[in-house]
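Take a look at this single chain in structure tokens; it is the form predicted on its own.
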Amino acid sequence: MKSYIKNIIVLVVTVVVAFIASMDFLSMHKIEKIGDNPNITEIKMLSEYSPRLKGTSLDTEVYFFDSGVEGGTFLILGGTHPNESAGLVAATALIENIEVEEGRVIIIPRTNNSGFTHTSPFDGMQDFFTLTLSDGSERTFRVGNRLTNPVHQWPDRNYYEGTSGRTIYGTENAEVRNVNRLYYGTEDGVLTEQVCYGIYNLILEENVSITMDMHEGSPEFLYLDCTMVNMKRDNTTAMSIASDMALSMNFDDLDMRAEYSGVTSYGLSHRSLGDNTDSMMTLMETYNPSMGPLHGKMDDDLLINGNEPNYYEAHNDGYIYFDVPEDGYPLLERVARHMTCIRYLSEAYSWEYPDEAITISGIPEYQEIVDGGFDLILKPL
């Protein structure tokens, strides 16, 4: 009897542990809500460039902002690695606030969105994290995993070969879930290729002149604060856009360089997009101290202020290339370098291209941002 006892409470422990943490895993599946803006026009659904993701969870929202006047079309990726906040946060951030006055502009908040519903393993990664706006209003964002969830996509593959010709094997065989390894995409390929192919056949539907995929990258990658760009688009080179991006940046003490894409980039969104499509292919990377190995306890000093003293002692002794900032690379700044480059790269495709000009208003400068916090730029819910 006693034992019979025993093994009922041991049962309903069971049970109970188990409903919480179903509960703390339907929580990560949850999209935060991204404000109201009414020159939005349009919203569809990835599924409707790959139909195939329709009722998955990596289907994901598409938003248009069409100016009614004729010019360039403007493509924006956040989220393709979750993990990577800052691209999450300014396309949230654009989405809730631009105007476009000519042309069009379209913005992809979450490209890899099952990415955002779990978190690295053993990496004691927050699930998520919380800005507080002056009105005490909070908005909530997930932090995520660069790669799409295994529950959605497995197993992975030990040796697969993407459309652009890259293969992936062995130890890199996770990659198989990774967006930005497998552009340009196939319709009848793993769900990660899907979202790519989605994405490359919206870039075709859409006559996108212009994209621009928003990441961040450890302390140790060589390019931080740089934009990638792919020099083919109509037979002519993209660099000058770019380069125009970069010096605009430059004056207003904003380091950026701009460099072409590498020739084994395969699968990438700037090398693999730029050359199967017309669409000039731009990726830009911010300092994020959160992803590099060196860093400390995962809290809102490290994710949110951007501060890990590892990385500040490890730059001035050598080792780190990146100038890491004594007090920090706050993600407000990251967001603020993100959407100052958008700006500045329509107003030089533009400059370069007036009769697909594309016109955006309602991106505060750089300073006005950093001045302004977060509540300058996201909206109270």
Given for the second form:
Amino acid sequence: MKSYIKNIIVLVVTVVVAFIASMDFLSMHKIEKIGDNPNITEIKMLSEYSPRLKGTSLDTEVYFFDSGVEGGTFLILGGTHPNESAGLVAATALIENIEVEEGRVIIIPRTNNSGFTHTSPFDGMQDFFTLTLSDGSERTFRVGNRLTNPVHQWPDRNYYEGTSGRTIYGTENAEVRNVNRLYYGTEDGVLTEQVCYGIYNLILEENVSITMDMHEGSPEFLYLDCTMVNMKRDNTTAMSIASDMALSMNFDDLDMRAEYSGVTSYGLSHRSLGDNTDSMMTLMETYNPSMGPLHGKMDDDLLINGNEPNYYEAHNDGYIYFDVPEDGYPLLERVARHMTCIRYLSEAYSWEYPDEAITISGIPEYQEIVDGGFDLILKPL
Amino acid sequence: MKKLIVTMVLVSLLIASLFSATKNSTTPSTGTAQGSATYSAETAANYKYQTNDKNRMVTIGSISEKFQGPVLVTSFGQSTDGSMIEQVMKRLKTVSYTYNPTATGADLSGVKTVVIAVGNSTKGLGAAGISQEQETARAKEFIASAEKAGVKVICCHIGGATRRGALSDAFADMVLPLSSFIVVKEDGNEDGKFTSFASSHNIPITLVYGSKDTVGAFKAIF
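Can you switch from the form predicted on its own and show the form predicted in complex with its partner chain instead?
Next comes the full complex, and the chain you just saw is listed first.
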């Protein structure tokens, strides 16, 4: 009898611990609300373009802004890598603020929805970060992982050949859960590749003219404050549009350069979607110190203020090429940079292709955003 | 007890191997490394900058004549700098220009000034679908044709320090002897390569602090 009591106690404790852990795990599946915008004309699910995603944790919202005026279509992807927070916040801010006057804009804020349901445990990642607005209200955003949650797609195969031309095997095998390695995708592939297929199919069905995939990179990365461009469409014209955007950002005293998409960057959006659709493909990167191995404690100072003294020191010692600011590179500035890039890209695209003009209003100037803070671009909920 | 310790170690190893697959946040999202500069870090550290955030443009030597259009903008090395120069020309609004990153001597007909953006990019060569050897051959043919046609040549290096590798320098060395004017983003001159050449050959040179300042440099000569 004594041993039964002991066993029952262990069982009860196990159930309680499992219950608490499950609640914590499931709370990561709760999607944060995005503020209303009367200019949103439709919200679809990606499964409408990749049917097998329906009912899975990788299905995700697609926001449409249709001006009703003929023009081009701009697709904006946030949250391809959920640990690259500026992309999610910029996409959210765009959804809450823009009005499209010519053409259409389509925004997917959480491209890898599953990636938002887990973090990198060994990196000591926070689950969330919270931005407090001036009225005291709070906007909370998830910090996710760059890969699909293994609970949703597992095990990682030892060898995978999708549609991208990239062979995923060996130490790279977890990349089979990376949306930005599996384009252009197929509806019969692994779940992550079905997301890729959904975006590919959306581009085809909605005649998307230009796409921006918003990313961030670790400080060691050489292509920060840089926009990658696929040259397939009209050859030099794509780079002319991107260079126009870069020079316009330079005039706002923002470092930005355009760079050619690598010919062997198989599976990446700018390479494989550019090669297999008619959309002009671009991908932009900003600096995110929380992604690099030298980062210290994962806290709001790192995630929101972008402040990591180790990287400032490493830059001063000549180990980091990127010009790391002493006071950090705040999330607000990175979000403002993404939004500014999109504004200038749409202007340059419209200048080059007047018949496919995409005119977007409601995106403040870079300095206005930096001066106004998140109050200017996020709505209190 | 021994069994418990062994089990704990095995479980830890299993968990570690499972999560190591998700712990890739330092992996860059895209891209490959650029070429490295042809001068030492010490040389760069000893260089005294003439431009800064306040004084964004410095011209050494006198500009005695204005350059005429039509202008042909081309690239030696297929970096994106050629495209940036195209956008600079667009913002001038006063000079007729064409941009052809793979121009040959045959494209010089009617052209009065050639602006050559020097800077090698393996990504750019890949995008253009040409090899290093083909690009070098095209550059040699183009510069020989430009010399023969007597058109004015402006050498532009606006890619900064990251665009200073052996291949980029080789393209610059082709263009500099024929140049009537040089524009350099100053962080691409940390070894004094361009200012030394300009000084020894009496060629006016404008150092700019940022890419956008190229517009000001061009307004002064067109």
